[in-house]
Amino acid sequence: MSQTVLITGASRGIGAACAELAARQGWDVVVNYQHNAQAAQHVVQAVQAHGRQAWAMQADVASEPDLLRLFANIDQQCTPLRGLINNAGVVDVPCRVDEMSWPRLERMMRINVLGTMACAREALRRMSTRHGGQGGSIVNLSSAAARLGGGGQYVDYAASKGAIDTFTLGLAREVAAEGVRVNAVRPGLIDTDIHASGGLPNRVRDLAPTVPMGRAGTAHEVAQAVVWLLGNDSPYTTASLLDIGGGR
């Protein structure tokens, strides 16, 4: 029987190749995107050449009104939601706390928190064996900045991130016993442009020396492990925050 993931901010990086690697593992897939149709178009394009259904859809994870009209726009068109990856999330450019502004934090917040736990919500609503649902799995895009605090650059994105890591805990021993999993994966340096967009288009390789294997990984890699928590090879698997890190 087919089976949909919805993977939110899946048009570039970590969520784009988490839709390919998805697809080769028989899973359908929600491209959701916020700006850029174009780009989920070929990530719609790319899961399709694996044979697998595919649907690019327009939301902002910051909106709770988009993101009910996603998930009702998943329930008319799509094959059974069994699966989330909480993908999309931002960070900004380097700054001291003392110098944050209350839109930064704001706009911080409601991406990488509060759009991952309202997914969620609406994710269980439709899998958790409570509301009829067949079960589940649920996967959160954290990062190694939640253990490393990321002072001097972005600590409130850490933060933003040892909220999910802290979410990803609870929310697994709450539904455990209704056939959904949740874990996170915790990406460390890995080489997409959400440094860029964040103001340091040279981070990757400035602190590529600093991990101990002595390069920075791929959207790839962590994608593998991403897809290994999501699908059926890790069945006995909850409530666990996996380091994609190089062993930084």
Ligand code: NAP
Contents of the next structure:
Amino acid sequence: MSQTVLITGASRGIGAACAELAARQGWDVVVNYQHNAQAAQHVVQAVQAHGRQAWAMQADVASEPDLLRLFANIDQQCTPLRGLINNAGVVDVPCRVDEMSWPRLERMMRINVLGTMACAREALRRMSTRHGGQGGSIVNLSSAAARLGGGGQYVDYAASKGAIDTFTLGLAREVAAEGVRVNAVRPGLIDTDIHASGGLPNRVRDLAPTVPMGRAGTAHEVAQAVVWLLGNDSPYTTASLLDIGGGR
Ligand code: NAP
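Given the form predicted on its own above, what does the protein look like in the form predicted in complex with the named molecule?
Shown next: the complete complex, the earlier chain at its head.
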């Protein structure tokens, strides 16, 4: 039977790679994005090339009204929701904590933490057997920064991902008997646009030699772990935090 996975922030980078791989594994895919409708449309086409259905749906995960609209559209248009990849996330420019503005902190936490938690809430209302659902799987995108702390660069980002780790562990145990598995992937240094968006376009080139494997990872390499956790090949895996970082 066809089933849908919602991937937040799927127009580019790791989310886009997850969309294509999930389609290959038989999932229909909601390609959420914030601004880049054209990129989202390319991802929709990539999913459709694998014979699956795909829908590009705009929503800012930091906005509850946007999220409620997103899930209502999924209810109306898609095959049953059985998966959520909480991928949308942002960094900011390097900054010490003693220089961080309130708007910066608020944006970081609203997108990375509140967005993830609210999407999980809405997905559970549809997937948990407690609510009459058929079960499902949630994969949260954390970061190696949750372990490393981000000192001197973005402690706020690292702390937001620490929150994702704790949320994953607690939620996984809360809903383990309701047919829903919850896991997180903690990517290390991955070659995507996110570094340029934080004002460091050369970050991958500069830091790659510090990775034990001597290189950055690719979005596809992260997606392989995410989609494994999402699907039926990991039926006894829940409350796990999987590091995909080349040893970093
Ligand atoms: P990216 O290349 O910057 O792509 C970000 C994606 O998120 C885009 O699709 C963007 O949509 C979307 N997005 C941003 N803000 C959003 C919002 N408020 N609402 C909805 N969508 C939003 O990022 P990435 O490197 O693939 O990172 C994906 C996830 O992996 C993030 O959670 C990140 O923290 C985590 N991660 C990344 C790395 C790394 O080195 N790349 C390492 C560890 C963890 P638009 O295209 O519309 O802007």
